[in-house]
Amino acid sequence: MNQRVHARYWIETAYPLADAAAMMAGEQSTGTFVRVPGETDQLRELYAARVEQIVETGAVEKPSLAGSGAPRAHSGPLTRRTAEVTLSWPLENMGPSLPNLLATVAGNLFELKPFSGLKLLDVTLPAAFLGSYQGPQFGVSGTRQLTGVYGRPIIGTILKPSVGMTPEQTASQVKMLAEAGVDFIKDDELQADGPHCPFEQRVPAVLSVLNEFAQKTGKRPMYAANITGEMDQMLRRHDLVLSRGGSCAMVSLNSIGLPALTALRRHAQLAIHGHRNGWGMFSRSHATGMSFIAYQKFWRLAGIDHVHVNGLRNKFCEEDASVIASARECLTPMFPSPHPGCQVMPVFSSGQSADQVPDTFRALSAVAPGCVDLIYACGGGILAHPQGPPAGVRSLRQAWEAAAAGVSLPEYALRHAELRAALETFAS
């Protein structure tokens, strides 16, 4: 194959940086804590991970994580240094396999005692992976075709309350949201197949409402039905959505895993909406886990079409710079031309309203001037608008119109009552 996988890490260690990086490379390829019979120089030359680069970034007085050790010969004050380390592996080690790739670049490294901090920052993959994985089926352009929305963000919302509604109540809310002008409606990740709202009753009820709405108006909002479950359940649920005229299925990525998503993608005729709930266990600490930049590449290659990236000034702990970096990465090709780029639609959500629109627009313009390739999902920003959900939807469209025209929201709101009310209600 003669191709290599590269991974970049942030590390914190009391060991000499070159020694620490060599330990990482050995642990995740040919080595263990001692040299063993069979670990020949020839084998190491062919299959050992390489340390490609070490860039020291600073020092810390206290360990970020408990349980780390120091070199045996250490004496005197202990200095822990931080660095970015890039390792590479021959593709032969794991083959073009996402589960085995994950075991290689994010396996036992995180608990190695020499490190008081270690985080996976990025991965770069050879195009050979495209022979095993299909990537997104619809992505940005296909999602626009399915929704019929061009030249602006897809305005979406989440069914609330998350759980507790019956299938009939859910369908009633969907009808109201469709009539309000929403482009995209999704189940909450907590609502899959509860006994009070069974999937096989909820989905036909919702899609019946949307089919009737489409017949009357010619517009069909996309409904992302939460099909998360066991593999056979997900395939049956996918087929039910498809048979009733639906266009999208949602899955909780961390719940189902990469092999299940891969199998679903091979079967799918629907767009796959990837929800990253549980993401905080990878990202909350600066000292362990992985960045979203690395995380989303696995799922894009496996076949999602949309993925959540949080939102600006969100209700969670993620900083705005991280949110925007995540969204930009989703829209950036994974592989050089002429290979498929695997771009997917970023989904902004969590406490979003008209208020965050100008900053979101400016930040995404770094991808391409005037870029509006995103799903902008607002719960309270639509449902809690003081003039009602239709006004909530209009306020969002007005905010994006203002941003695209380079007009401030307060100025645009002088001529648009819905936007003015949204700013009075939601502006931070």
Contents of the next structure:
2 protein chains.
Amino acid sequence: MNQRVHARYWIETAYPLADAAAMMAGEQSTGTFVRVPGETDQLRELYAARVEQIVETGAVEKPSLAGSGAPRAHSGPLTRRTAEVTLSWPLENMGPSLPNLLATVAGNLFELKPFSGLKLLDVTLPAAFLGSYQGPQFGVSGTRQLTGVYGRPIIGTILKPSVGMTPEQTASQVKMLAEAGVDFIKDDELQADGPHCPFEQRVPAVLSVLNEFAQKTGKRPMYAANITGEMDQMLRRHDLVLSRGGSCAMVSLNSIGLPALTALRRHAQLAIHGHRNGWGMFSRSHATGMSFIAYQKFWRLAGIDHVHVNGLRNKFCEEDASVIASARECLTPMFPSPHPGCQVMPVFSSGQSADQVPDTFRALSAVAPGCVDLIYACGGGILAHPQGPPAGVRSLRQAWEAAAAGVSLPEYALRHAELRAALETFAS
Amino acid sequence: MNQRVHARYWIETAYPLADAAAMMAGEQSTGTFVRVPGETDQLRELYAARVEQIVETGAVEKPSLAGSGAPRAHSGPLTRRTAEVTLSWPLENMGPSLPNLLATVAGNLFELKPFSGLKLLDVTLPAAFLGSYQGPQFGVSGTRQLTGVYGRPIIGTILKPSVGMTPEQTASQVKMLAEAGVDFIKDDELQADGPHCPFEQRVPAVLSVLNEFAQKTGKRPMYAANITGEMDQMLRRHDLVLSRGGSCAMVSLNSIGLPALTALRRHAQLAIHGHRNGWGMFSRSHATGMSFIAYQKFWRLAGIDHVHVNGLRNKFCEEDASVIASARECLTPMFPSPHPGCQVMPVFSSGQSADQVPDTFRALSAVAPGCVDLIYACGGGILAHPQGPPAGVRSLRQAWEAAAAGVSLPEYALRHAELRAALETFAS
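Would you mind generating the form predicted in complex with a further copy of the same chain now that we have the form predicted on its own?
Up next: the whole complex, starting with the chain shown before.
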């Protein structure tokens, strides 16, 4: 098993960079605060993490985070430098196990005293992990097969209000949305099995509506039923969705954890829709946590098929550059050919409408020219369209047609009334 | 189910505080960015989160986190105020489900644009959660029974080097530590099932040493075997520990997630030792994430018996006041009598020795006079004692005797050579 795990970090420290990086490597492999007799040279040579690279990136006047320390010998004004540090570990240390990998690359490091900032930017895993994990079952092409949508984004929407609707009200909203032409409908992450809207009533009601719609029209929108719960509940709910003709199960990733997702994936015959609610805890500070680039690799390998990436000009704090980097990464292979790349569908959402389509299209063209492999989820962009939800859906399809044809939205809107109304209503 | 979940947050915002709090409540219950037809007054009345309290705490000149916004109408210099906000939700919204509770109280909130800081400080749960979750099986009194240690802290230690030892080397270190007199020995969080030290070889080797030791001496130190892994692996490893006479299984909480812990707890006949590695991602920024007070409630209810709280004058960034608050909370009931309080053993570690004992004792006396319900884990404080590990353990027992007797360490050290040597070596 002569393979290594690599992890890249952003750090901020008052220590010499080489010392700081060595402390990171020591803490997360053979080291301890006190050198113990068992830590021989041979042991270190075999199992110690290696500092692979240190790239200094700048300096800061004030520490980003409180509580860090300075070298003892230090006197005079303190310079805190920033750098990108790459460490590597032999796979021998933790084996191809995602929970134990997480303890290694994202364990005690964040709290180490020499660091006033430390963030995990990326991980690169040996293909041996593919022996333990299945990766996405459906991914991009499977999701297209399940929805029957090709050559354009999957137009999605989220059931709102987030909570409070009965199973019957939910089903009736789903009917309206299916008739409006959406390809994909998801539960809100706040609604899984609330006592006023039990999963076992809501999901059969919703799927019955969609089955009827499919019989009439030949089109079957994908419904991501929020199965988030305990392990046994999630498997049971998966089976209920499957037995009623559904094709997708949604989970709140941070609520369930990696081993639950891995177990669900082993059992799954449905596409797994990964919601990242709570992601802000990992991302909101520039100085701690982890980047989405690193985060999504764990979940892709464990088996999600879709994952949320926010959207351009979203209503949250995330910048467009970050959204784009996240979406591109979802579509970039995790392992070199001939290994599976484990690509997943990025899900755009939050304040999305026709308005952001050309920029989103351009951003994804960097993955592959004309790439439209995404779920484009709109709430208000559909429901608040002045001509009604069907026109809202049409405005989105028109916007993507325009983008693919290289025609500007205003120009395309001259001959497409729904798009024109959308631009008048939603343009930023 | 006329019960409510409460959550208290620290916020920093340029918006009027009442508006900001209302946005939090809306986002995490019935609201959406665009008011939809289904969000009726009646629905809001039944299911909307309530703003229970807003306590302004100050103002900041610069935003703690980047990316936040200001009210549109705003002009002139921006004041960002800080406050503590308490929200409440009807249990009807999510039911007594920890994963779905987490999506509600710690979901999208952190990324909301009006906030340049938002941290979850505490949650208060209705006792209905005790219908779904078992809480700690052993807790404080059960851990005392399993270890046979009464009237003083459980003196523990961590196997080091963290990784690199073979199963035989590990067992031989355990033998040395048992003979030194420790009550508790844990695997490092970096060592679960590394290919060079497989769980199925290490754990039988270690427990065989401890069984032999128990036969000879009548004393059986508790060994927290790191079972962290996939769901099926964890249950299998639990059973192996049990079948070889072990009494404790350790898991990396952030690696495994709540549903895996709940499933493990349902299966468990061993005490569950909760390691919080990765905790820095939630705690290092004052402006995002969650407090340990909130965090540990989820895990206690799901079923841990012990949880790490760092230690006084530790080698990490955490301040003493935070360590103390965490430890006290572990020993404070989560639910009022006659419900179970779900108290768990706080585990002190990181640079601990005899030196911190009096302050630790004083800090825990606030829970109950003379309270010594903790695991006091020392690495160097035992192994680096100048008279050897047995003297290291004796120095710790002496320090706790002194604290309980109200005698200062220097005074007690006059007649206790091991303590004297410890103070000379480790005093801060």
